[in-house]
Structure formats: structure tokens, C-alpha cells
Amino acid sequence: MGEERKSSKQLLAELQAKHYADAQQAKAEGKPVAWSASIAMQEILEAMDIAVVYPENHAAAIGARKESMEFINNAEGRGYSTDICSYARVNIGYSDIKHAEAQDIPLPDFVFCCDNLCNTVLKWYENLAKDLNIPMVLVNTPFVYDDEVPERSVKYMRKEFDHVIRQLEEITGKKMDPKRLEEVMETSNEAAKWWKAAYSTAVKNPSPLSGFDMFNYMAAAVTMRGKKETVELFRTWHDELKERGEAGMGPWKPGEDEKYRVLWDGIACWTNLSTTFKTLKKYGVNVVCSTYPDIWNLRYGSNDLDGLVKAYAEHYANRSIKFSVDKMSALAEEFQLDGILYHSNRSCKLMDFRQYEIQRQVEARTGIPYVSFDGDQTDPRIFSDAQYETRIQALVEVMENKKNAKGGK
């Protein structure tokens, strides 16, 4: 009898456990450990065999286990404002407490920062470097105001890329192997391809994918894109979803129909995952796409270093409002959306302040109804169960009226 093939859920659990175990083992052996921003050039770190842990991903895991307030209270008690990103407050609190029931991670020997997602991460990592008395390696990413990343930005980032490698060689005492970097880039590209292929199966109506599964699998897209095991994970997940779709299966159990298809804009409420998911499911609403997971669909040519640095500048969060409106309008058509749900995330100022104008322009262009709700990625004090359900009810009412006006199609 051949060995039974593991499910994608089993592979995901094993990979996550190994990810953290490897970091702990590296620390025990005296090897350098980095804390990295979530959309930094992991290809460099992977190619240099540096153990990496991602504070944002770790904070999300802590939030999902409903532990975040212990760390938030620690950070706020030491003078950090409630207006600071809750990921930062959770991580800064963890750097002092050094233990979480959800998952322990080793303290870093240096921090690896890229400011292409927000500017908060820059000051957050500067504080970590100062408090822990460790180096900070920074990749600065110019904001993309135009339709394309300008050549001047690519040239600037290539110089940074070379400088960062020299910094890491000094920190680790080992040289970058160009051949190994090329291999990691190929693996990362393949992982990104299957990541997108998997969550894009939700184009099918009904979707075989529940959007909240997409948020869970995203952990591997953040932390392990450069590993061959991640390629296997996303390929397996894609094949499972494709099989469900071909069998006409929806996102949930038989009899639980997908009545409405929506886009979720923003980060998940990790401390309120159960409530946000169950409330949507109660009304037959399925999240079939999101602007957030596509950020880790980082693609570039084989051994194309200019393409690599460009990919880290051109993702959704580092682009203009026009780009965001174009992107969301295209998703609305591709995924046959009935509505859009905007998470007005107290932590994510960059995305929050843009949302009002994006909402206005997307609604004007597509006619698709929307609602927004107040929340936060890991600070549970911001989220209100009652407000959330009231907003979902309002969206369902408008979506149902529009369907009835079209003859139920």
C-alpha cells in the first residue's frame, strides 16, 4: 500500500510547526536569527540560510488565541500609544515578556525592515533595535505614484539590494551564493504561482473556497515562500479546491449555500475570527476575494534582480488610489461580486485613510453595494459584535434587493 497523501491542512500545520522549531534550533546553536517585516526580501535571507521569524504573523497567531491584550497592556504600560499599530504593540510587549501560550519565538540577533507596507514598521523596528541593542537592516521602498514603478526607483532599490547583502555578510560572516539565490527566487516564484492559483479557484460560482481559509493559509505565503515544501502545500491546496469546484461543491457543508459573494478589504480581525466568519455564514455571505492576500503574489523573471526589487515596490499597499480602484473594480467583475466589505482597521492607518475615497470611486464605477465596520487586527477593544452584524444585515438587504431587481439572477 502506498503512503496516503497528506491534506493541505496537515501540510500547513507541519510547516508552521517546523518554521518555529527551526528558528528555536538556530538560536540554540548560536546561528543568527532575524525578525523580518512581512513583505521584505525573504529571498536574500533564505539564500543565506538565516532563520527568520515574522512579528506580524506571530502577533496574528497571538491574536487568534485571544492573548493579545497581555502584550498590548505591557506595551501601553511602557508608554506606547493606543494609536500605534496593534501588531507593533503585541510584538513590543512580547519582546519584554518573552513568552506566549500561542507560540514562543526566539529573540532576534538583528531586525530586517522593509517599509513598503507602512511607515509604522520603520519606527517599530528602530525601537526594537534600540531596546535589544541589535542591528537594523533597512530596505527603503519608494511609493509608486505612477501606473508603473519608475526606472529611477528600480535603480535606487538595486543599490539598496547590494548594500543589504553586504550588511548581512558582515552580520553572518558568510558570503552570498548567487547560485543559491537564483534557486530560492525560482522556488519563491513557484510558490507565489500556486498561492494565487489556489485562492483564484474562488472565481467559480459557487466558490469551493471559504475566504477565511485564505486568511489561514496566508501564514505560509508570508513566512515560507522560499521553501520547496511551500510549493507542495499550495499545489496540494489548489488541487483540493479544484476538485471541490469540479464537483460543484461550495465553501461549506452541503445545504449551506453561498448566496452572496463579497470582497473583504483589509486585514482579518484575528481576535474575532469566529464571530466575523460565523456572522457572514449565517447570512449565506462568502468572502471570495480580498485585496490583502494578493500582496504576497510576488512575481519576477528567473534570476531577474531588477524584477525582484521591482516586485517589492509594486504591490497593492504601495500604490496610488487610482491603482487600488482599478484593482478592486477588476476583482468585482472577475469574481462576480454582490458586495464589498471594508474593514476600517484602527491599526492600519495607511489603508484606513484611503478607504473612504476608494469606496466612493469603486461604487461609482461598479454599482456594487458596500458597508464598512470598525475593527482592528489584534486589539479586540475596537470591534463590536453588534455593529458588525448590523452592517452585514444592511449589506445583505441591499444585495438581496439588487438581485430581486435583476430577476434573482
Given for the second form:
Amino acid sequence: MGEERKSSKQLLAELQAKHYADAQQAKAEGKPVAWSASIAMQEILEAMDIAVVYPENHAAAIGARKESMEFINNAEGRGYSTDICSYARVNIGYSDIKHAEAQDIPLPDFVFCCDNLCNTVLKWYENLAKDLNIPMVLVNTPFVYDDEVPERSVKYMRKEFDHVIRQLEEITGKKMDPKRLEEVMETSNEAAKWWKAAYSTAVKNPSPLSGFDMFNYMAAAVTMRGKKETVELFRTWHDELKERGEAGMGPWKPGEDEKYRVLWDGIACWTNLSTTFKTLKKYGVNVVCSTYPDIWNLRYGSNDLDGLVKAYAEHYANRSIKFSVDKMSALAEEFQLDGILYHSNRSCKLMDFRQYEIQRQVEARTGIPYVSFDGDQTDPRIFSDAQYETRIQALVEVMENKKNAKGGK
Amino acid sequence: MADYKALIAQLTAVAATPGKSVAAVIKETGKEAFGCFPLHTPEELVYAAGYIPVGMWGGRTEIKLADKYLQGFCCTIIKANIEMGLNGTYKDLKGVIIPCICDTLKCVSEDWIYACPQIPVIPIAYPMQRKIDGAIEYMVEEFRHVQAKLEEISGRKITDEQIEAAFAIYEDYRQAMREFVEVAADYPLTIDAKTRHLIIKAAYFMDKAKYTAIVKDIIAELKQLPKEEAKIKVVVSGLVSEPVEVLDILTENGIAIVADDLSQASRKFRTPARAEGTALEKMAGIIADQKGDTFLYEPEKYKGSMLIDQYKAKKADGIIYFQMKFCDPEEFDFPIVKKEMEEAGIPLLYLEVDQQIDSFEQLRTRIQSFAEIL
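With the form predicted on its own in hand, show me what the form predicted in complex with its partner chain looks like.
And the full complex, kicking off with our chain again.
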């Protein structure tokens, strides 16, 4: 019976296609379409049955298709500095050009923002709202500089949550159904649980998961956490990985061994995916984890709205250096890392300007070697093949020496 | 009768040598100094705690040590602050407040803990949803958190009366400054671009009550003089209008600043406090009511239309956008402002600046050409 089950890869492709088709269809039917920041409270939109597109995800797809420069040039031609996040430049360029070979998306009827990822999305979405003359809906999550999200922030964010619902009811002319919200929250929790379970299979040594696959599946974690089909997708993916793991299989084809296990810090270089992946693989380096995917492991109690707003505020991008160092050190142990690879992502000041201190502290605590390389998520002008390869070689050499000193694997 | 020229010279000297000025105020008042990073830092609380609040707006310094914390594409004001924290320039500060108001400042509020462990840092996070029910309450609680940290560092309790008193001094200051920028526009030769900037900046390195008294005297004296006309009048926008050499170039070209939309200047004092509420509620109200500020959420983006209003009110000839290099919130606002100025037919000069520039020839040429078209 089970023979007919679709692979997770098929499911992912189908769901991604459906995600974009649904948005196009909603637009064609005159229903409102939102452009949403990647870690915003999709629970609200899903519960209100609002079609959503995620510009960061879309920009990544454009980058992977190597067509980001067309959009970047458009934005820069309109006065956007090269200094600005390249996702923003790609998306703002798209809002004018309105067509990409990678994927077309409908223009938004409103923008939906949560600044838990950075202040940059807030400025970017302000500009979209102004330029396209559409409403902006925002949930602001104050930066968590202390160990915990303070009670005053939770109170304030709950007020925002109520405000957002009123705003959306006005935009759509529909009422929020609290029962439906509760259901979507259940589903989202479940999807997050299987998302984490799937990428956590990489704990096994060797890992059955190739980190670059994780970057692919992350698209679903970003764009469709609130859907039942996503639970199915991540469960299927998890089961496949578990099976691979139990069969003693590594991340790649038989005979291609995982020699070193590393953490990738930061966003992928979408415009240089193939080079970044192949160079690592050539040396037997597998990305077994990243600081990034855990962001979408958003968990809260049943119908717990305080827990929901808190979950959105307390992921690592909105937290202290201390939190990041604790987190990475824990990952180092859990995933038995041999090294850490830091992407100094020219687009992302929020990650860059803490990275040096985090590198020093994580190395001091774990003793795990690291290298850092210059790149960008979607601006291909920053990344250098030669620098990347040299840095990877340097890391491999240190990892190799450490292994030899310990007497092999 | 005070001589306004002497008063102006006194303030411009204070702003030109911040280190010396802060040492002098410490000596004069017997108080200790507490650093205030930009932006919208609640100086009133620092003042109420019995410290002299000192503005930290970077400065010219050779960046060496800060490279250990920040990449090359970091806002130079903030990078200079870290550098001066590391190189000992700020050794007399009893602490610093860092508002987590942009991505760079969020990170730097964290880096500071490890870079300058001897100088305690108090972060503060503002509500970006400033208009909703709950925002004022959150802000007041955040101020209370800062207050508690100040009490911890100073070992002194801060009473509500002290906060009210400090707020009154700052309100008086803000009101005086609103009048000053109005009056200064009528005397663009006496208060040329650099003088205007230095007078306003001096407030960051003095006791506010004393500073306000001097500014009021300057205003009164200026009003006695016959009004002056500048050859070219501009409105400036941006984080700060530095480096000062650029302001000299403006003056050389007959350009005077008749109004500003700068974080270091008018954005700091242009919003009047609400009539009702406690001092902390009024402080929160100023944040909530501020319009057209790059760093405070505003989907309507009033900045452009406000610049147009200022341009018209002051019968200005153009607008200069001081873009502090690597300040991305300002960079985001620029294309919107640019489009609005084009539609309104208002000449706009975009100047990318940073505090460590040592060659001004390119900027000089651009300013000259701008002056010629006006």
C-alpha cells in the first residue's frame, strides 16, 4: 500500500508550485494578497485565508536562478544604495519589473511585516507600502537584550496582535474566527515539530542529511507552516532521512563519505549555491546544521497567544550574543561538529556585526575551528570562488590535524 | 548685556573639542558623565540620576581596534564610538545607554558588553508600533527599566520628582531649540552652516540648564540685529551634517542652512510634549508623536512632504540629503524622498559622507555644481 507514497522531494515541488499558484489565483479572483516577511505570524493570515507570498523566499529563488542582477540594477537605478540588503533590492526591483524567469508572484494588496529578523524588513516594507500605496501591517518585536523576553514586551506584542487582527478584518472585510486560529496554531506547531525532527536527523554520524537539502526544504518552513500538507511533507522527509540513517547511509551517494561535519552560520549564498556546495563536498565537508533553520521551529502551547507572540520574539536573530554563543555551543556538541563556517553576508548587518565576537567566544568555549568568508545572499558581486575555496581548504586542514591528533575519527 | 558673539564662540568651542568640554563640565559641576548613543536616548533619566548626559556621535579617529568587532561596512559614527570605547577616550564615562533602534545599534549594544566591559551598558528598545494602545505603557516600563539600571550603577535612588524636574529642564531646552532654529534662519550669515551645527551640537557636552540659558541669550541678542539674507538657502536632512569641513564648503559657496531634518538636531527637539501625563508618559509621547523620523516606524513616510513644507516655508532654494555612509535606514528613505522631490521639482543634492573622510575635493565639486544650478 505504502508503495504509492510520494517522496518528500515530489511533495515539496508540488506544494511550492501550489503555493505560488494559489497566490496568483487569489489575485485573479480579486482576493487580497499579502507580501510577508519570512518570520511573521503567518498563523493570522492562514486563519483568515489570506493568500501570501514571501519576498525573501522569492528573492532567494531569483538568486538561485542567477537573475538577481536585473532586479538589483533596477532598484539601484531608482536610488537604492548597494549597501542595502540584496533581498530588499531584488524584491523592490521586482515590484517594478513584475516578471522573473524563476517565478512570478502577484503584487501585494498589503504588506505584512514582523521585525524580529531585522529592522531592515521594516524599512523595506515601509517603502513597498509607500511606493505601491497599500496598507502595511506590522508586528514589532522589541530586541531581547536580556535573558528572557520581558513581560512588558509580551503585553505590548499582544496589543499589537489584536491591532493587527483589526487591521486585517478591515482590509479583508472578514472576521477572524478564533476557532480557526486555534486550529492553524495546532497545525503550525505540528509542522514546526516535524521540521525540527527532520533536520535533527543530521545529529547521526554520518548524517543522512545534506545541509544544502535543508536549505531547499526551508522554503516550505518559511512559506507554509500553517498548512496540513506541510506537516505531511516534513513527516515524510523525516521518515526518509531516518530510514537512510538507520541504513547507515550518509548525506550523499554511496561511496561519497562525510568526513567533516560543519555548521553554516547565516543565510545561503543563493547565487553561488552550486559552488558553495560542490567545494565543500569535494573535501567531504557536510553542513549538518545551521543557526538558521531553528528560527522556524516556532513552538507554543495550545491556543496560547502570549506564547505565540513570545515565540516570534525569542529566536536567535532577535537575541543577545550570549544567547547565540550558548546556542551555537550547544549545536556544536549535539551535532558533533568538526568546524564552523561563518558566512559574512554583506546583506545582513544584524548578523555580521555580532559575528566576530560570537566566533571568538564559541571557539573559546568549544575549541572548534572556524573560518569566515565574504558573500551575499543574492548579490553575486560579493562572493569570490577563490577566497571561498582557500578558506575551506584552511578549515579542512585544521579539522584534519585535529582529527589526526585525536587518533582518527 | 552679554555679547552674542562671545556666547556663540563659547558654544562652538564646546562642540569643537568634546573631550575638553566634558572634562570641564565634570570639574565645574562635580557630577560624573554618562554616555548617550544616538538616537532618542532618554537623557532626562540620566540627568535625573545626577549624571551629565554626554552625546556620543562618533568623531574623527583612526579606526584600528574596532575592526575586531565590526566589518568595514559599518556606520562610521557607531564604529568610532566602539573605537573610542576601546582606546580609552571614554574612560571617564560611568556607563552608556545604547538604543536598539537599528540593526547596527542592536549589535553594538551587544558588542559593547565585551569590548568595553569596564563601562556598563544599558540597552533600550523602543516600540515601533508607536500609535497603538499599549505603546506608551510599554515605553514607560522600558524607561523604568533604564531607571533601575541607572540606580544600580549610581547607587542612588531616582525619585519621580527628580525625573519631573529633569524633564522640565529638557522641555525648556527643546522649546528654546525650536525657537533657535527659527531665529537662526533669519541670520544665515552670522549663524552660518558650521556655526549653526556647532551651537546645536554643544548641547551634547554641557549641562542642559546652563546650555539652554546661553541659547536663550543668543536668541534674544540675534533678534535685536537686522535680518540677513543668504545667497542660497537650503534645508538639510540626514543623521548629522558632518564632517564640518562640508559645512565650510557650503558657506564658501554662499549656501546657508535655514532648516533641518537631522537626527542630531531638529528630530531631537522638534516634537512638543503632550500636555497631560507624567514626565515618563510625556517622554514616551514625544517618541509616539514624532513625525518623519527615519528611525521610527511610519508607513506613510511623511519625511518627503515635511521637507517640501520646510522648503516652502523657508523659501529655500534646494534640499541637501546628508547620507551617512552605511546607515541603511537613511539609505532606504532616500529613493522615496528623491522621487518626491523630482515630482515637486525641488533641487536635491545627495551627499554621501562619513566622519573619517580626508579628501573633500569630490564633495566640493558636487556642492559647487549644485550652487551653480540654484
